[in-house]
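A single chain, nothing else alongside it, follows as structure tokens in the form predicted on its own.
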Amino acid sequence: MAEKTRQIVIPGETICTGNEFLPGDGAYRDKTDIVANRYGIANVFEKHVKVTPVTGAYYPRRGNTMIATIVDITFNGWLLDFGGAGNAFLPVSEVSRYVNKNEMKEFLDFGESVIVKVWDVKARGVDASMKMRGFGKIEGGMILTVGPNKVPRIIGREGSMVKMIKDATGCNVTVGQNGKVWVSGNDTGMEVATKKIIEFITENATIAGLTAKVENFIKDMGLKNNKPEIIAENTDEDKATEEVEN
């Protein structure tokens, strides 16, 4: 079954009817109806129905990729501001190499930004790790802030949108589920172009046929498919795109 037209729905509104449909995030079943339980964009794909909120705060989930900033250093790790309620904790044991406790500030200092993976969410807070390939301290480039609800549109189904951006500009694009996007390339002009494309996506996130519109926007900018030989791995995209309805 093909995806139905994306539509804005309100709580209590019927999205579709039929026992063959399965409610996902933001939806529930009422007899044969699938009903929205929040204001957002309804997506129906392969009989699976979900409602993506138009606005809202970010709530970390295990396995998420986040881009965060060091705000404090403790005796056994770093506190990270990820833009949500409270801070995340990065233990010294969850970095890519051994760090002496007397050298923690030299390894990661106040105000520096990092790419981390959420490996546990507890009542007391969020625990993070950056042991894996592709995670670590951010150096160079620019960090953009977008609404966390716009992240699936930037990534695209199976990473299609972010791949389009990379191919057009030759820049590395790492998307955090917390609404932070790191853009890094060898050409400052291409970094700025990447920023413009991402801003176009976020401004038009609620419309149908976004992929085609982005393709035309890229063409209008005069960009071609650069197909860079080496692009840094955008970690955790596959998991992020499991929930995407492009």
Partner chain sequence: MGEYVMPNLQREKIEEYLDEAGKRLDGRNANEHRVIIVEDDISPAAASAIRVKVGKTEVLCGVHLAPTTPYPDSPDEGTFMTGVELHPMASQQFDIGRPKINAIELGRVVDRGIRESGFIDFKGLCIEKGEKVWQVFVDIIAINDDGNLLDVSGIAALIALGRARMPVYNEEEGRAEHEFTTNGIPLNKKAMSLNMTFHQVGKTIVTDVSKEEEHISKFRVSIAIGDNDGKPRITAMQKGKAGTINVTAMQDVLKSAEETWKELFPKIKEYAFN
Contents of the next structure:
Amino acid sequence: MAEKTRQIVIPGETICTGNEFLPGDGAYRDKTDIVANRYGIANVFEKHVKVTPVTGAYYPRRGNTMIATIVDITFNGWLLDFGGAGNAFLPVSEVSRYVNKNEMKEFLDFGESVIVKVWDVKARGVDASMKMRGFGKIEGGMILTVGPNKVPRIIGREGSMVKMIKDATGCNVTVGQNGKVWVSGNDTGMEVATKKIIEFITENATIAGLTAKVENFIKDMGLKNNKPEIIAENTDEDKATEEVEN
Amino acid sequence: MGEYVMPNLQREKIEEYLDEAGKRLDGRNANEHRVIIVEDDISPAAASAIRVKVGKTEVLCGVHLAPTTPYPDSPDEGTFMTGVELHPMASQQFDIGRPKINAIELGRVVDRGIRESGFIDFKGLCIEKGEKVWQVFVDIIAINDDGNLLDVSGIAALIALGRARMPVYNEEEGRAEHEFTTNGIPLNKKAMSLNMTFHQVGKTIVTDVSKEEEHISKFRVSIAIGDNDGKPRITAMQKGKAGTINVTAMQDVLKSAEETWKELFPKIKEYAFN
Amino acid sequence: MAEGLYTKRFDGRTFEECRPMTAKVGVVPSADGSASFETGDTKAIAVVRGPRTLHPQHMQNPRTGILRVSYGMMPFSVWDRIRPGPSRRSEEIGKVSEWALSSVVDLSGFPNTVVDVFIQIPKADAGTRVAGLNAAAMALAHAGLPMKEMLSAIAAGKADKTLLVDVDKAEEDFHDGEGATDIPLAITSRSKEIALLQLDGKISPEELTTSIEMAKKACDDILKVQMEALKNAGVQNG
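Moving on from the form predicted on its own, kindly provide the form predicted in complex with the partner chain as a structure.
Below is the entire complex, every chain and molecule, led by the chain shown above.
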């Protein structure tokens, strides 16, 4: 029986009772009880119990897409601020082309931003890579900070929300799981409109029927759902966005 | 105490949109102030204690009065002190412990804006010449920093002072009772002066900066302006940050200051004395 | 039921009754977690920032993150203005609160980092450290940090011969007969163990045992308030 129940739980709260249940992330066993180990949404799926946080800081995980900014350059790589504890490290060997150690600054300078993939999380820090297609340096546009827990809402079911925003404003929208969103278009006015829509989503993330509300919000802004040509060309960004979904 | 990291592309976008469209990333015009929200009754033990929110920037401000001995050089005048705490709860960039220079400067700019305007009637705070006067404390605590804590603190101080009540004075024991009268504290309401801070971002002079704008601005100028029979009169100023001001920028600042003052000053008066 | 000089509470509560409580999470938008907890004229705000890398580096622990708790009363929270900044009292309360919260928070997944909890009191009518703990436990949960259980805290106490909970300032200042005894206690939500205990006054061991039982019952009521605030904040998230 593949029943699936969801409820908000607080630390120490019993989610379910029975030896057949298995505690996963954010849960532990106390005798026959499965207990929440953090505040969040409890998911019970085929006797597997986990608690997904709904608030709090970002913790990188292997395979995550992050939007990050260069804060330091070492002899063999770059240090990236991604809005979490500490910095991530991007080794010179993990970029798309060969970079001479003398020209690292020319390739990626202080304050420049990148889309990277998390390829390892160790006690000492996070290692990042941007060798794959769809990852690399980003230029122009703006970066919004929405927080990691709002990411699924911005993306929407199978990317539906992000697609709706793109269709309305013609801007590229790339969502990093670290709670940063890169918005880039031909016109700053449209980028600002995109920002407004995204802020509307984050402020109303807990409201039921969000999609319809966002639709109305877009309509009220006087934006039409016209599909811009730029999206079709830029499949790389689309790919990065898709990868954000679990 | 994380360093504030600002991506280059963000800085360029903010500057470009301001210089080309005169607009900001939150949709505001360059000289547009965020909405001010004031809440009362934060602490029943204070002469007044309020919460002021400007956008997501939030401070708590309390006024406290206590009898004290006057300074020898002004035996019939009360005293005044402003304290600003940039508490680490408000921002990743604030440290715990003794006030650092940013908090000290902020406190002094707010203090000067109030003190130099003559807003507080110091002689009215005299209880007995040479013996007892009221000491007025204004304490401001940052709760959330989303830019322009300087002006939000100043606004909070004015409103809190305007709403403060005199404590009941116990003459025999020379102390304040745990009780308030219905009277306000002695103020020269006409002398009230409002401190406003303007930053140059890109080439544009910006009012009520966001945290991002504050971070990338070249300089800031704080101007406290009072009402001289309907005309603005400057009562205190302070230039901050390392950038320099040219003639045009100075004119732009003064123009923005006058516009902002005309719009904001009546609102603050309303909040303080309604 | 009560014998002695304090037979009826000043504010009309029963002796087992807490003052009206309200709680809220998400009160400071820029924080990783935040909450407020109010009981009568006592209010606490707690803000959580972290985990973030701990500096200086020699303070780091490679085996676990470190919880750091600070407590402070706002200058205008009481009748006599409090000087801003740390005092001996505030440092001690910060430390005992840190021990209490460390007993439920697990930072082993975040080595070399620090999690800061800032507790601030905007208004005070006794019981500020326990209100601070109630807010802090909620703020830590709100920050999504691993916690094996919640924690609720109450000041139990005694006025003359009468045992009571949620002592207010007037009761704390009760001087007649045996005077006032103040017992701040924090109780973990699941194991029902004591995470903070201080005592100030005069009380027999039997009375203390009863006080602890009364505190546990009061903490059950507090937990409901904390739980409701957290559940309401996340209820439509699913």
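Just so you know, these numbers come straight off a predicted model, no measurement behind them. Residue numbers count along the first chain shown, from 1. The term rigid core refers to the most C-alpha atoms you can superpose between the two forms while keeping them within 1.5 Å.
Problem - Rigid core superposed: A68 CA moves 2 Å or more between the two forms - result: No, the C-alpha moves less than 2 Å.
Practice task
Would you mind giving the Cα movement of I15 between the two forms in Å, after fitting on the rigid core?
Solution key: Looking at the C-alpha of I15 between the two forms, the offset is 7.6 Å.
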